[in-house]
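Encoded as C-alpha cells, the following chain is the form predicted on its own, with no partner shown.
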Amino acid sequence: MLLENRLAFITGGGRGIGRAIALAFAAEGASIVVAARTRAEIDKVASEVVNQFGVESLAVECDVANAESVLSAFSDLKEKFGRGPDIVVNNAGIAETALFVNTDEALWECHLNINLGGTFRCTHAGLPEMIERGWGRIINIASIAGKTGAPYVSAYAASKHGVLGLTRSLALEVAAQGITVNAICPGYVETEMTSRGIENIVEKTGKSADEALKMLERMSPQNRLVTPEEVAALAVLLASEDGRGINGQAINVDGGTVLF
C-alpha cells in the first residue's frame, strides 16, 4: 500500500474533498485525523475509516483560523500516535460571493484568516517534525482561482493566490529535507460549498438550480464538475513516495478550464 505507516492531518475532513481524501489515503493503509469544527462530521468520517479500511483515526476538532485550536488539535493527535503527522493536508476552507465594493473588513479578513491563515497555521505546527524525521508531505487544496480573477470573488481568489505564493515558497525551503509542498487547484467539484454556490446563483439571477449546475458545468471543456474522488486520487500520489519528484507545484483538476 502507498501511504502504510503513515500519519495524515486532513483539515476540512467531515465532508466533501477532505472526506473523500480520508477515505483514500486510508484505503492505501495511511491512519487518519480527521479534523473540522463539527464534531458529528468529523465522528463519522473516522467511523468510516476504521470501519472500512482498519487503520487507525481520529477526530480532533479543529477551527484553522484559530491558533489555539490548532496547536490543541495537534496536541491531540500526539497524545494519541505520539508523533506529529507525517502528511499535512490543508482543505479547511470558505468561499462567499459579493461584488468587490460590498466587500466590507469582515468578509475580507475571514477569507484571508480561514484559507490563507489555516493554511499557514497547520502546516506551521506539522512541518517542525518532519524536518526532524527527513520526510514530510504539505498538500494544500487551493482552487483554480488561485492562478485567475472571477467577478464576485475577489476575497476568496486573493486567498488562494496567497496559498500558492506560500506553498511555492516554503517548497523550496524544504525541497532538500525530504519534504514536498504542493497545492492542488480544483475547479467547481461535486461537494456542499458548489450546492452553495448554485443556490447563491438562483438567488441572485432566477435561474432554477438545473439552469445554474449546467451553467457551471459549461465552464469545463468536460461539461461537467469534478468529484472529489478524482481530487483524492490525485492527493495520494503527492502524498506517496510515487510522487517525491512533484514538488512546488499547483496542479489543476479541472477538466482543462484553466491551462497553466
Given for the second form:
Amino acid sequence: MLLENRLAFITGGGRGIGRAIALAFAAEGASIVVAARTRAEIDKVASEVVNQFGVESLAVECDVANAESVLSAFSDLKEKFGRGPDIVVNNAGIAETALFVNTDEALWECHLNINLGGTFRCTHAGLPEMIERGWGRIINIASIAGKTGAPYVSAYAASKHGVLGLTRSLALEVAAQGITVNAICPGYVETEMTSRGIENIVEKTGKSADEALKMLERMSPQNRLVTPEEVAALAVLLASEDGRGINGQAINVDGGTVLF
Ligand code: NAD
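Having gone through the form predicted on its own, I am curious about the other one (the form predicted in complex with nicotinamide-adenine-dinucleotide (NAD)); can you provide its structure?
Next comes the full complex, this chain leading.
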C-alpha cells in the first residue's frame, strides 16, 4: 500500500473531490482527518473510510476561512493521533460567478479568504512538523482557472492563480527538506459545485440543464466531465513516496482543455 502509516488532513473532505481523495488515501492505508464545516457530511466520510478500509479517522469541524478554527482542528487531530499530519490536502473551496462590475467586496473577499487564505492557513499549521520530521506532502486543489481566465469568474480565478503562486514558491523553499508542494488543476468535475454551476447557467441563459451540461462537457476535448476519482488518483501519486520527484507543479486533470 502506498500510504501506510501516513496521516492525511483533507479540507472540504465531506463531499465531492475531497471525499474521493479521503477514500482513495484510505484505500492505500492512510489515516484520515476529514475537515469541513458540515458535521453530517464529515461524519459520514469519516465512518465510510473506517468501514470500507479499516483505517483510523477523525471528523473535525473546520472553517478554513477562520484562523482559530483551523488551529483548533489541528489541536483536535494532534490530541487523537499524537502528532500532526504527514499530508495536507487543501481542497475546500467555493466558486461563485458574477460579472466583474457586480463583484463586490464581499464576493471578492470570500473567494480570497477561503480558496487562497484557507490554503495558507492549513499549510501554515501543518508545515512546521513536516519540516521537523523531514517528510511531508502539501497538495493544493487549484483549478485550470488558476492558469487561464474566463468571463464571470474573476474572483475565483484570482484566488486559484494565487494558490499556484503559493504552491510554486513554497515548493522551492522546502524542496531540500523531504517535502513536496504541488497543485492539481481540474477542469469541470462531476460534483455539487458543477451542479450549482449548471443551475446558474439555466437560470441566467434559459438553456435546459441538459444543454448546460453539454456546454460544459464540450469545453473538454474529451467531451466529458472529469470524475472526482480521477483527481483523487493523481493526489495518491503526489502523496506517495513514488511521487517524491514531482515538486512545484500544477498538473491539469482536464482532458486536455488547457495545454500548459
Ligand atoms: P464541492 O462544493 O462539492 O465541495 C467543496 C467542499 O469545500 C465542501 O466540502 C465544502 O463544505 C467545503 N468548504 C467550502 N468552504 C469551506 C470553508 N470555509 N471551510 C471548510 N470547508 C469549506 O466542490 P468540489 O467540486 O468537490 O470542489 C473541491 C475543490 O476543487 C475546490 O477547491 C474547487 O475550487 C476545486 N475545483 C472544482 C472543480 C469542479 O468542476 N467541481 C473544478 C476545478 C477545481
